[in-house]
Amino acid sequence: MAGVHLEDVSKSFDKVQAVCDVTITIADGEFFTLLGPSGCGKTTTLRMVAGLESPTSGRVFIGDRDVTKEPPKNRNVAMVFQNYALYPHMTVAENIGYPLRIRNKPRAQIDRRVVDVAEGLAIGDILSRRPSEISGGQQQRAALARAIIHEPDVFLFDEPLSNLDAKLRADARTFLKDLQARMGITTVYVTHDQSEAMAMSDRVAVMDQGTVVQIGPPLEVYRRPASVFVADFLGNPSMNLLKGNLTLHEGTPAVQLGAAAVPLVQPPPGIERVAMGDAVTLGLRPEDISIHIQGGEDGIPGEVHVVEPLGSETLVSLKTSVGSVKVKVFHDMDLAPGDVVRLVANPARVRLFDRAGTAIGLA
């Protein structure tokens, strides 16, 4: 097993810059996710690790080896694709054993390894079937078995769960995370699904327009986004981003949002680089806002627009003088469209961004 290092890697297709100066170090045994919207360069980055694309510039290392110019077969990586890429004319057993056959391993060794790996993935009873005769979840496990069987140094996953239905996708997330932890194989995972990234990863790299804009543990990136882009991309629903101006409220720095002032009880480090009166963006996750129905002058006045009961939580959309706000409520509240309320922020979770959309005070 081995870690992965990308050093100033770029990739251009004709005049299109798909990946620009990406530098990432992935530790041996780490589950690392490239996360971002479609077209941000994450799959191209993964394909350069696999050797399916050659960097226009920069270097790729697997362990201590510079593999930038090495063909895929010499990298000892295993890649699982979105469509699983199982051979339709082969049985599940033949698909799983294919990587060993092309390495000319003895037939008895192949058969033994196929059974061992298939049993470990709970598909030992479908080895004689063809891909068209098994479910999507079974196809996914067959593709995983084929990847595992030759004991690679690195797993590469390109949106492997996107073709599964919601329940099966959730089950597969748990299975994949447990499998990777047990095997301890370095894993690079590509997805646009933030719930997958949050649930499975040791660290995530958020990409935008071919560049890495933030790297960190999932919860850190979620709670402390480095930019308005990351704040808006992560979260379902995403962070509320309200435009205002920096001001003083009873001697404390605050953000003026229309007629309401939100005090910065814990002013972020570096706030001095923003002058009083400057335009800023205040960021609040929907779960970090409480709704007050009666009395009081604190908070942002708002009107309930839509109430969506979701079982364990209720999502409330509200109209305010500075734009729409979404709030997650985790207890029963008697709310209806048209109700006038006040929104109070959790001061410890307020995030602040400057005019350029860069986080203020992110260490």
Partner chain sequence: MKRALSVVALLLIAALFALPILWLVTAPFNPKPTLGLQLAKPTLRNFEGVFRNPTAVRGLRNSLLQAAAAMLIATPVATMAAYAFSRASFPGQHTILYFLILLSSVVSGVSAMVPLYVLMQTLGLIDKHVGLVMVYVGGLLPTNMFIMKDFVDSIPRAYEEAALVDGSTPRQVLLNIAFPLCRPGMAVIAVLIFVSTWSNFLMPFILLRSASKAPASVAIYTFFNEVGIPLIGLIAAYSFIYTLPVVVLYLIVNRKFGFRFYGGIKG
Given for the second form:
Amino acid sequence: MAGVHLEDVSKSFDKVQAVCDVTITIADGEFFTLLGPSGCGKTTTLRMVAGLESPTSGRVFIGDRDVTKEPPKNRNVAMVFQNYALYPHMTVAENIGYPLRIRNKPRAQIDRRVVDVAEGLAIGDILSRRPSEISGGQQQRAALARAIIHEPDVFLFDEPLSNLDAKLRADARTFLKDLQARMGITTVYVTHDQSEAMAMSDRVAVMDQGTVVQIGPPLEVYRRPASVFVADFLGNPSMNLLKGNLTLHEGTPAVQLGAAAVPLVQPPPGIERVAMGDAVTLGLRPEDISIHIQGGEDGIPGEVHVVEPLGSETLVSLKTSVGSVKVKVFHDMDLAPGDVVRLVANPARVRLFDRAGTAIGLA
Amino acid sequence: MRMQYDNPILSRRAAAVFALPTLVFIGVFLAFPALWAIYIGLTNLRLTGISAIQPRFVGFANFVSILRDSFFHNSLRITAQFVLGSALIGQLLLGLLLAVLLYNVKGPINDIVSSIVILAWIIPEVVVAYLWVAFLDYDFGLLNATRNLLGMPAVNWFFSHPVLSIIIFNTWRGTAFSMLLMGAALQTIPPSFLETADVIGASEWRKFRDIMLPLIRPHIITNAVLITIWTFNVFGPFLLTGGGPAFATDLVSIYTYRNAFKYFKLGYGSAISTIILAINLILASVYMKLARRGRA
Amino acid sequence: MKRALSVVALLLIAALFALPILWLVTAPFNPKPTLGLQLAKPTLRNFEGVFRNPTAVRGLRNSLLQAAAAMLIATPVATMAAYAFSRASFPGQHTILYFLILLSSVVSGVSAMVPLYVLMQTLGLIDKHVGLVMVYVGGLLPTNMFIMKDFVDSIPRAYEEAALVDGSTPRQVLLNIAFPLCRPGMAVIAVLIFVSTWSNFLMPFILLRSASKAPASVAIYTFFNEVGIPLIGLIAAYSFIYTLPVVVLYLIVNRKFGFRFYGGIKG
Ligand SMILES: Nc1ncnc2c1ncn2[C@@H]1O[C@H](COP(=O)(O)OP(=O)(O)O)[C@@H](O)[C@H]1O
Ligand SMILES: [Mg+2]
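What would you give as the form predicted together with its partner chain, now that the form predicted on its own is on the page?
Then the entire complex follows, led off by the chain already shown.
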């Protein structure tokens, strides 16, 4: 068992800087996710932990051991690749047993372990088949079995669920999270799917263009995004971002959005940094806005544009003077396109970003 | 910033060791002879006699005599006809036609037809030569037998139409390559393109001209350059005609062989080799330029 | 309609292509073989003639020896280089590959026959199996190396990387993972190398002298009687036997991998 520590790690290829000054400390047994859009450097970061890529600068630690210069085989990690990389010329059993075989374990012991692990993952009945003869879900489990068989210090996952269809993916997500929790093995998990990251991780690191832009527990990052980028990337639909100006409204700070002013009931610390009248962006999650049908003075006026019932909730898109807004409604409401309503923000959940897109009051 | 370790799959050192035998073989048996040809071409090296042991440096004398040799002019003319006829007209057009027809027909007919065409391509050269000697034979050959059956007079093909004979022979021999290459090119066209044309009711000819042809044009051009190089370097007709009758099929390849190994003039032959290498180099550079542009 | 027309046109072309080949499947079985086509009373006597003729048998044996040697040397050598060029990156790699492609199309048998002869003479390798095989290997390596490189390029590196992370040493990766994955590609180039060596005429014609070393392609030109009349029965049966392995290998490759090009020749 061991944690993972990256210290000022950078990696450049010929022309591209893929990873830039990344510092991350992952605790022993933690499920840690690298999350970000395609091309932001997640895979490269993971491969540097595995030893498949050597950092241009910086250091990599597993436990307290500096493994920066160690080849992969000296790191005692296991990795599940996006397309699983099951060796096509070996049976499933030979694939799963391979890490033990090269560690020169006795034949009988390998066979026993393979059966144990495979049965634990419910693939005991396909051991004699070739990877090409089993389903995508089974391949995923076979790859997982190969990863856990030699009890590595660290699991590395590179988008392991992205080749599965939606239903299987949801099941595999639950299964994987449970497995990791039971085994307690430090896990670094790469995905571009924010819902996967939210559902599985103890903590996530959101990456953008090679740098880590925010680290924290998923709900914390979801509720208090450090920047407009994170706010926009997390959540589906993503956070409403409304451009306005900072003003005073009846003595308290407020954001002027067209004709309407949204008062900041709990002004974030650091608001003094922003001068009155400066441009700011107001961030509101779709579930943190309520729709008021009766007339009144408070809130932003808007007109219902599209109504999408999703079963457990209803997604309403509205047009306002400051752009379109999406709202999640959880109880029955009789709304039709063209209805004129007022949108009221949950004051405790208002997020404010400065002109550069950085959250005001990060903490 | 120093690389801490290089490629974990195969270190640079291992890669160098792996590549070395290939580079040595190619260096000694391909690159070196090509360069040496230039040098030998500047000497009067012969297969026998004093100049076999002590060749003398003769400067550009060989090149001057080659360029003045009317047999060489004859060879160049015949080779040009041969390349134009069998590579650019024969193989390219027939290969393209076959590929387009095969594109529409799948199943056993596709397998049988392409296998027969490929068979003509893979049968050993000497056997092919005998097949055509038999096929075109004046007295017994199948072609004349068929003509007799149709009431047409027999023709002494090698005598009356020597260049045409080797052109048809070589077209038959080499069409498979163009067929395969053009077939692969057609496979790169998304079927939806042609289906869209079907939906709007385009004729077969318009579909070919407006959709297939423009899309595979780069492949056609590269193919044309490749088969030009190969046809220029073909030696097979020697087995059919020996260059005759009366030098009527004396391709540059046969001319080279004759001078070097029949007249024992290795220096002179080497000078011809240098000229062939130079022509090949020009054609290959065109090919590389096209291939590179195709990839960009 | 359109399909029917295509089928008719295809069968017509195929028939024209098949005509010259007919002799090869009839004459060997003809009791009185000529250059014409007859199918009466098939016999195997011509084949007996081949196996009673020491030159003929020796020719086939020499062809087999030379082709097998070239194949056994060139296949692993080409594969190793292909693997290196596919997996590693080293300075000058692109330039080397560029020159290899250029060389392979510029230096043909015809353009190199004279300097190759002189080189072999200088090395004392004229009329030696070794010399001929070396020349074969040198000539076949570039093309087959590129075919093999395309093949290796198509194997995801993730297989080797997975093996590394699983704890393999680089040597174990090569033996347990890379080599087995390369085998199908090696089989293909082995066949290509064998067939092109087996069929070659020009190189043994120039580089060998003694009849005892001549491969089938050269030996076939000695099948004349005392007054110089070709022994057609012997030639026909010999051609048949000599062609057979090529056709069989073609059929095997066609069945196993499909004899096709993918996306055209790559540079
Ligand atoms: N081997 C490589 N050579 C050159 N550029 C690379 C290589 N691997 C990754 N990159 C580049 O580095 C950046 C980050 O890639 P990657 O780590 O794969 O992103 P992600 O996994 O987040 O999608 C991309 O711009 C990518 O093109
Ligand atoms: Mg990735």
